[in-house]
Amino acid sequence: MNAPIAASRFAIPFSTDQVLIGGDWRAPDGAATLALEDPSDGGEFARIARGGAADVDAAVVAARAALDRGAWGRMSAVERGRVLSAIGRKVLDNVELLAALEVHDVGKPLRQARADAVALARYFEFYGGACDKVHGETLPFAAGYTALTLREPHGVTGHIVPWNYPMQIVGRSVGAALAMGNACVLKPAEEACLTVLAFARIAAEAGLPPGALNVVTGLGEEAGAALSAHAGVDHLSFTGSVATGALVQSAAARNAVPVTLELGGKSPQIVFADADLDAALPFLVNAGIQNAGQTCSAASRILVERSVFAAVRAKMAERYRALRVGPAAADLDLGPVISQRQKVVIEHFLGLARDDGLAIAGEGAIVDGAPRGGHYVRPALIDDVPADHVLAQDEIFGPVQVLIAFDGEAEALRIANGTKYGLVAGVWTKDGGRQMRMARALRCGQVFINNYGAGGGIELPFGGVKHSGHGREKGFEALYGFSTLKTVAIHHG
């Protein structure tokens, strides 16, 4: 019998049970804490502060003070850029620390955790360079007038970050908000927030002034709800489920606060008969199983032209059978999913597939010796799924992909657009005309032709339509979203 594979506990080099308000780390109001569970073995390995409404209120007040009276509000765009660039360099110096934290917090394989830490640095490099490059315009207007526009920060921005990619989503939301001169209040997911806490310390060491970034950990229904409804917040950014996003938007609407929402997807990759199947294969599989499928833009639907359906199924099934799942520190193809609750959700969908007679074309394996308390799910490729089946319509948020056959462009588009989501799509074809027709007709926020994800694409605007949300993150579009446009008309005769 093989010996169990240890989850390799990591000594956390800072206190985890405090909130950050106005540059000070302190116990939350009431001093309550929450347990953090390592998904690789189910064991508690740290405790975080259970912040609430009083802590959120103090954080909002501190953010406002940083703008109105602090060093952050007095900084020029050039100075902000230097601070953000310094943060990016400091993150690169701490990649191994951040990766080790993410391994235990999220259950992410080590190489994926390292890639996320490097991406966090890249966001701050990008936005550090962009700070002084967001310009207003002069507008042609009536004689005797000079009209112009100014881009100004909203003020205090609230950021509610999920557990699946805490570093990347902090980078794309907080990085852009700070670049525009906002002061931020950040509420990370209670399941996984250690890299957020570590990042806040790194940012302060790199020179970010007190109050520019405030962090309140805690439960979504307590700290998250308080932040969503706070009258002192001028803009909210939320990434998470459709149901929670609706609650956030409803709470913000009472204060007439704009909201950027990224709410997930059921993204297709569409494979035409003329595609280079060997080039497509790694993208077809990896975009579905990365981070154990817990990715908003996961390619969970593989639409294949019928004449090559059998060939694609065989190639993907072979790759699936080679996939290995185990503790995050073992750095295999997949780590565990975040929690037992998420595992139950995924297994429920797999049960529906069995109940409806859908076959598994290929399935990975959990390695011998994986800790019994870990939240492991075997990645599964489901064969020949009807386009209207629940497995092809609902976001599973796990390592499950479905194969769907189609005949011709029109049917491919009907199936691809036939869910409530609209986040990302991939198209595999050598036909240039078809590439453009599909790109224009797909109802989603990003389309990738003969690739998927473009390696993360920090410069590429990201967001969805329909139930995938609204507003854009990443690239310069995020800077526009975290700013407000003011028009000035000067009458000088």
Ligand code: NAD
Contents of the next structure:
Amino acid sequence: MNAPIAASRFAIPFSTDQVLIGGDWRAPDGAATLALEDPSDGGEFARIARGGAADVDAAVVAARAALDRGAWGRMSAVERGRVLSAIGRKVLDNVELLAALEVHDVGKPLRQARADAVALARYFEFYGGACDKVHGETLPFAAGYTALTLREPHGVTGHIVPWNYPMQIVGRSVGAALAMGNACVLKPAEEACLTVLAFARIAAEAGLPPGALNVVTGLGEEAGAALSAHAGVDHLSFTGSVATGALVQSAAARNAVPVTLELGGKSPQIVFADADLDAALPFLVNAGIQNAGQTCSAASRILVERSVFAAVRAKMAERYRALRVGPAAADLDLGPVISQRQKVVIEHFLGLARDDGLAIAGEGAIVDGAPRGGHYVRPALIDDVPADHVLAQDEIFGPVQVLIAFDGEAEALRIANGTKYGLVAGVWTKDGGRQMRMARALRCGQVFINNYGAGGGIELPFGGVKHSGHGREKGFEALYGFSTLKTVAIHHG
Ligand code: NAD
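Requested next: the structure of the form predicted together with this ligand (the form predicted alone having been shown above).
Everything in the complex follows now, all chains and molecules, and the chain you saw is the first one.
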């Protein structure tokens, strides 16, 4: 095993305890700070600004000024595209810095952290190229009129981001919002936000005008709540838990502000007996343990047709027994989970499995020498779980997958659709008719046939139904969500 990098030996090359408002980095109102902990050893390794309502207010004012009086509001779509493309290139130049920050901040194994940084660049490449390709239409209408539509930015957009994929979520939501000409106020998660702060500096160096992106770090119930309730915000994009999403949407409703909600999931992968099991196996396990299971689209339920259940269980269990958990810098299969609190939640679910006599089919191991203060959890595959059991219904947000047996297509569908969530589903079958029937009948935002996740798919619209949220981010579709349509009818006789 590689020796873990001690948190104290990592020098962060910028001030982390400031907010970004109108192009200026400054101490937050009241100058309070919060500690950031390295999940690999539990040690404090940085401090961030504890921004609050006054900082959010200043950020909203700065964003509005950037639109009304600043260089950002005057830019054409082509010029915006050039700036976004330049940001993408500069992110690529800084992949190693961003990855190192993420290793310490989120506890993400180095390869995954690098992949997230590259994805952040890719979002800016994609949206940089898309800026000047979204347009209104002319409409056939009554004689004597010309009627047309204009695609316009909402204005000031608020972005509330969780800790599990800060770079990817900033890329998809801020990237699309900037592409449409909005000015953004961004509130990253208090547990992990250093890559967001680094990104804001990179974006400014690449030529993003002052005020187009403002960043206020702080607690959810302070800075996050202030942003959700701010009357000067024209659109909100929230990614996080169902409970917080409901609070954000309620606050926004008081100002009649539209909200995109990207919430949790309990996504299934469904394995039919005719599937190519060897092709499926890596996807079945990886989609459950990636980022230590702290992924909204984690495939936390594995539904297997009864005739191949034993074979799939045996193959998955073998893979689980080979999984290694350790410090993020050691770049193993899994790093730590984000916090002691998250670890306690996961262990609570594992305790419920034990209490109800559910067996563990396969379990990974924590490597020797992993720092005692780190938040390590052994990944666990739980055998033969009833579809209505709490472990098969609730989002655990840790490296725990449940195996569920089914008989035939109808039952597979009933179980797959039988939770309050509807984010993603995977289907493994060679039967073309079944592929299409399942794709149409699954109630969720994305269906993957004979793959899972399509390697991230920046181009593919993403979002949920039911408690997984509403609205779509990623792909071209996000550009419609981050803009509004104005109709103009001209009577010229
Ligand atoms: P969370 O809801 O606790 O926090 C998310 C963000 O909301 C953070 O920035 C937090 O500071 C802020 N927040 C907290 N309280 C707030 C309040 N009262 N008002 C406004 N903002 C507030 O979620 P989390 O634990 O950080 O993230 C995990 C959850 O996010 C999981 O449920 C996961 O499935 C979900 N998630 C969804 C997606 C998706 O695209 N659908 C992606 C990643 C994560």
